[in-house]
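Given as structure tokens, the chain that follows is alone and in the form predicted alone.
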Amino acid sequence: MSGKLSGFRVLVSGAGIAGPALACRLADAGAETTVVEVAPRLRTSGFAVDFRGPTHLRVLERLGVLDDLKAVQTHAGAMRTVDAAGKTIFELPAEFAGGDVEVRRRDLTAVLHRRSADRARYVFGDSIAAIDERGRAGVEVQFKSGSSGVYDAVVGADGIHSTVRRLAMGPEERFVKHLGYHIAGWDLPNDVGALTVSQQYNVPGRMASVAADDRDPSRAGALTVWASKPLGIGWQDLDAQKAVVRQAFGGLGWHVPRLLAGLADAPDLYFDAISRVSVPTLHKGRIALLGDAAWGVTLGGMGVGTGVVGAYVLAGELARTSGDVTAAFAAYEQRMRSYAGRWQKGASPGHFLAPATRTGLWLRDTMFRRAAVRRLLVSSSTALASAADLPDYP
């Protein structure tokens, strides 16, 4: 795709993982290209990601990270559900736990900056405040800081709760719906005994798990997911967000009390409603919506892998089409609008991790006691996300 793009100026808000993998294969191309991010630096919080199938590890190999992900992979083992006494009820195999390549999303998003960073231009702590579309004049953008700017595309890959989508599509509530519950995770001291393997404890709407650190045993990271109507409470209120944590589950047994103990320390929580995405188009004319703004389910085990499928698309269709917009975006739209839309249209993971009644937790418990419905749970995940008919782009 060499210079296929040269001169093409691209402005890409979100530093996460899918603006980074469009930023590299749009560098690949020549395109001078632009990564916005609102936080003052690469985002440390998150959790484990994974990716599976021969389009997840084809579009690795294609975006040259794969190698540097096998380095950094974390060997996680099976997600296992205990109870009040720590012994398991059913476990989930490695397979579909970590996929063929498991790593942490912020070891992602630093082999994905560290691929692009000498080719694109990255600014932290700034964020997109306004958009006016010229038509083929370009895109004049409008920044936080103060500063502007004029892009021949603007692609939108700042999550669930996108700036951009936003902007050129309209509020939020038209576009984003709650799944009836939050999550929140945090680092800690492993002084709960935790292995490599996950372990969940759930009661009725409450799910609490907590795994060790496979590269440092001595630490820990917890994760929570609670059946909870919409809060309200901004992304930087940490007090906040931990005092709700607190709420939903004092009071439980397990090693709940310990790791909520290790919350009060934590410098960093990740804190987000389970949100399901659906707009009527990834495009508005010069504009596109990539990853979590445009398909996105919080949680959702599918959507890393699809978001960095859709930076090779796009950034492979604007360079088939030497950057012309109207073509690149359509068979964008075209391509990527099936492949996410058969795993985002049915996920809702709080349902799966916290079952909201005593009924529903005893159904899920004794189904995946069966190795039958294991196996056929690995299998489907590995099928929806492969793509017979994705374009191998020069």
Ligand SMILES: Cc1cc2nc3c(=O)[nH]c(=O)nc-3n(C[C@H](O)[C@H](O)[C@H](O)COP(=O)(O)OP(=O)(O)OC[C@H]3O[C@@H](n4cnc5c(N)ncnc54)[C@H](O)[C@@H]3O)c2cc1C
Given for the second form:
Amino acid sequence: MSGKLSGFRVLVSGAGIAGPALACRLADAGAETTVVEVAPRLRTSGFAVDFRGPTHLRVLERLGVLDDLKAVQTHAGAMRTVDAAGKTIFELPAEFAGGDVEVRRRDLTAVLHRRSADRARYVFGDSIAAIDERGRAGVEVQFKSGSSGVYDAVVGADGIHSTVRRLAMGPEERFVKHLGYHIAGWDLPNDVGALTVSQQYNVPGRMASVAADDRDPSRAGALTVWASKPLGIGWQDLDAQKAVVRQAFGGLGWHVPRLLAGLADAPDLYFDAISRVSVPTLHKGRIALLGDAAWGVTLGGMGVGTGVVGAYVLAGELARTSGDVTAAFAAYEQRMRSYAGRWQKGASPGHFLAPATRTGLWLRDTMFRRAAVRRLLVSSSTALASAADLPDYP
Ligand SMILES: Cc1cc2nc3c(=O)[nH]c(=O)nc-3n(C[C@H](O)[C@H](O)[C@H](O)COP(=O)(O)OP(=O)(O)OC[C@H]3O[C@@H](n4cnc5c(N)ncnc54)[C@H](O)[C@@H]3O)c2cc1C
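Structure of the form predicted together with this ligand, given the form predicted alone:
Let us now look at the entire complex, which starts with that chain.
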């Protein structure tokens, strides 16, 4: 792709996973890429995320990051659902929990950033305030910091609560469906004797889990999921996030009191509503959506894998058409609609992780005690992640 996009100016909003992945490929094609990230630095909260199947691995290889990721991969174990006394109810195998390559989200962001940082411009602590399409002249963008710029294309890779989507297509309520649950995760000292096999404990409508950090067993990660109406708490509002988690899990047994004690000192949380994004189109004029901003399903959509595949296709189509945004975005839409759309039809991950009733919990546990069901879960997720016709962009 070398040189195909020479002089082509792209603004990417969001330095999560899809944004830096796109920056890697755009840089390969010679584009002038700017990535603007609202957080003051790369965000470090969150846990292990995974890639599975030949499509994901091929794209990581083309991005030039597969070996770096293998060097930092985690070897998390199975996911074990236990009762209040710690006795196993059922266990999902490590291949389901960790796919083919599993890494910490923060390591993935760092590797993608490192691969692109000397060839793309990263701006932290800023965000797009207004976008004005000027036809063939490009897109004029005003930033919150007061600066401005003109670009040939703008890509919203700014997550489920995308600002680019709101500015280009309309308010979040039109595109983001709350799926009835919230998620919160944080790091804490491993004083609960957690193992690398993650242990999950349920009461109706609530799930608390803990797993040791496989590189530093003195640390652990807690993850909680609970049934809840929309809360409207922003990603920076740490005190409100902690208060809600304490309220939802206060009074529960098992390791929960210690997990909540660890929450008090957590410097940041991965906190969000479990939601699904569906947009009628992935692009408008010179603006395109990518990753969770375009097709996100919290915890349920192979978010990192689909995000890097989308980045690979979007950069590939822009290079193939030498920056003809109309043709490139149409081809990107056509390819990604069917691939990313596979994850859009599933039920809320919350229903699986924290069924709301006793009967629902019993049904889930009974089903996943069957080896055939567990095998099906592993094989179907890998099959869904594998696209038969991913082009081999040069
Ligand atoms: C902090 C964090 C932790 C996560 N942890 C997990 C996890 O443990 N397990 C899991 O399965 N998934 C996790 N996810 C979701 C997962 O990363 C995504 O599903 C997937 O990587 C798709 O990536 P993305 O780049 O499209 O979106 P994201 O990874 O959500 O990245 C979006 C980026 O855009 C930035 N952003 C948001 N608004 C603006 C704005 N207005 N201007 C500029 N930048 C903006 C965000 O700060 C973020 O860096 C996490 C997401 C985040 C943000």
